[in-house]
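Here you get one chain, nothing else, as structure tokens; it is the form predicted alone.
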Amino acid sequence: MQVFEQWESNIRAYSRTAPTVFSTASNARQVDEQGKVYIDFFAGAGVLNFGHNNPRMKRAIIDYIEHDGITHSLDMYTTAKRAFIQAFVETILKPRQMNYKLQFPGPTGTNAVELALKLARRVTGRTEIVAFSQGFHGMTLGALACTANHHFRKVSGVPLNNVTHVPFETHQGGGLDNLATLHSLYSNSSSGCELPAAFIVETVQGEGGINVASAEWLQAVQALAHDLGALLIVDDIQMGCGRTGSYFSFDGMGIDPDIVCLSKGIGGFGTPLAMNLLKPEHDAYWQAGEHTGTFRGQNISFIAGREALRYFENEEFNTQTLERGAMIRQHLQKIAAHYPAHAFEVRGRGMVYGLDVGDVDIAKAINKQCFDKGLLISLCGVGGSVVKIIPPLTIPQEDLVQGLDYLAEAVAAVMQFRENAYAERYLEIHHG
């Protein structure tokens, strides 16, 4: 690793929780380049939905290239572009009588988010965004702005403005009386707000520690904006494309967004890709050339994109999903309940789970811990206080459990380390 540390910046983040070299991969485990094998539960932040190397993607790719497929085209029209549009449109939209325009902004979650607070403002001609607590929406300005992150926020350099923070459902302030009080304020001419462009929100917060909300309370985000003239704009880029179980996270929840903003596990093979869902309505305020980029729409992500859309075509994949969100909600449920005493929380849908341990110091030793055995997983939340568990959507069972019996042994010797130390510090304390 002394190439990395020497010559590699020092921003590097997850190799330093990792500190190891990996060197080949298959659906859902990692082998270093010293042969230990690693179960993943971090799926590359939710991009490996289909697991690494997932083996239709792979040959669908390989054929495209030993063909001279086009890798790279702009915004221009390729075989490989239409197949994966048709495929979504089919797939995807049909069944659901969703009418959505398609835009390919650059490869990434912060240009789709980029993108639609860009139209938002265009099509309103307001400059407010109304963002949640705890959200994360991408790194690039106008994104973070809408990001809570302190951490983030903090190296900007510059003032994060025209966008206002309000409290998410599960949050101190949050909820249903919270949206009326919002009303009441946007709707009074002398309350010195202005009325805003959009609210973007996301369904699960994935970074801010897999906060859930409700469909109720959706639906009444989802009111509020259309009451003020503003859009809705849901921000699934880690949460949609079959995680929470159904191809978007909001699927049945009674909302219609104006934009939804889709990257991550799209691509379906690690490749990137992006891509805005708009209302035609609102796409029609774009004149061609007005958002551009030299990575819009990358042929080898359209090529695996339109493989991993063929999990979808009946409901035997979501179904499975579904299936192993239970086993691990039940997993997590049985760790937090040998630990009454911590008040340990479990909370997701679908197979995106956080258990918050309600401690920083604790999450980073369980983290630790699961590394030291061989699972890889991450933290989010408030100073990263929830272990998150979010692996790929086609892990096999066994990897599944195996990796949860890792999670759980690395929760008891933590505790355990904890409490026996307690127990000493008392020692000390009381008996000299």
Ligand SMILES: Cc1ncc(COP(=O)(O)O)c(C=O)c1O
Given for the second form:
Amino acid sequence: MQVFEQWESNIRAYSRTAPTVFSTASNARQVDEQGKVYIDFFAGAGVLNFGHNNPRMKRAIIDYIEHDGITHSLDMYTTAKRAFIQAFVETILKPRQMNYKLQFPGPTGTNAVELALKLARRVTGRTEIVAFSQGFHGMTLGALACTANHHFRKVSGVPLNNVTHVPFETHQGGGLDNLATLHSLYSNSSSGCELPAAFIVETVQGEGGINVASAEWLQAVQALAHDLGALLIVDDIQMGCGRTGSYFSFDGMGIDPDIVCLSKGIGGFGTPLAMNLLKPEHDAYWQAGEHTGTFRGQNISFIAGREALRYFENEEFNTQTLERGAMIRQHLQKIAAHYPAHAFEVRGRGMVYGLDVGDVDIAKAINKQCFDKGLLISLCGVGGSVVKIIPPLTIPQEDLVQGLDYLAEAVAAVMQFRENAYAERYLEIHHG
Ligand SMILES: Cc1ncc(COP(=O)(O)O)c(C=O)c1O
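Would you generate the structure of this protein in the form predicted together with the ligand, following the form predicted alone above?
To see the whole picture, the full complex is given below, headed by that same chain.
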């Protein structure tokens, strides 16, 4: 590890809570160079929906490279891209009767968000964006302006302008009443509020703490956006590609976004890819090459991403995700019920869950205990007080159970330690 500590930037973050050197991985298990096995409830922050080194994808990638397939192509046409587009249209768009153009920006989520914002501003001729409290949309300046977290915003170096943050449904002041207030404010030409180009929303806030929006609220956000002549952008970068038990996190919710941002799981294998879905009437505003980027044609990701789409050819995989998710919920609720005085909260949908322990120190201690036991998790929410469970969707049942058992043991150890420390302190104070 000394090499990293000596040479790699101070910015290192995840490696500080998982201080080991990983060498191999398969499905939901990662192995470090000492041979210690970790169950992965982190899945590359929602990238590895189909597990590490998914065998079908690995085979397809190896075959493609062995046949000298094109690796890098900017936005030129390739057989790999065509096969991906055709599969996406047939498997995802057509059954939903969705009509979108596909745009491939640079391969990270923040790239996708940047171009969604740029297009919404272009289409409407407006500059303002409405984003939500605790929302997370990326680190480049436009996306960062939409990201709510102070920890990231404070190092922007320039003002993060042209975005108004309003309360997410489940946050204080949020909900339908708040949207009605916004409607009357924006409709009043003397309210001082500039009409927005777009509303950008996550249906389940991932980094923000696994905050789950209702269909009713999302419909009201869409209605508000459209009443004001603004676009609805759904950032499905973390919650899309099967994570919530349907391909899009908003499937069946009665909304029809103008732009959908996808990344993370779309490339299937963990190799980068981003893709925006644009309503054709909005796409018509783009002129050739106006938003470019060297790493757009990620052919290895197209090859793996095409394989990933096979999971959605029928409902079997989604059904399994929902069943496994129900199991996660049950386990977390059992853990929470053990500590009624602490009012732990369980939130989530599909196979993404949060155990909100309401205390950053408790959450950090749980994270450490998990790591020591051989379980990789991450923290999210304000300051990191929510334990996030986002395993590969392909995780074998026994690994899921084992990981949940580790988590329960970790929580028990931390809570026992705190009780002991509290008792010791009580004795110190009261008995000298
Ligand atoms: C909802 C959402 N949007 C955007 C991003 C940014 O993606 P990237 O880190 O690939 O730029 C993330 C990353 O976690 C995300 O969860």
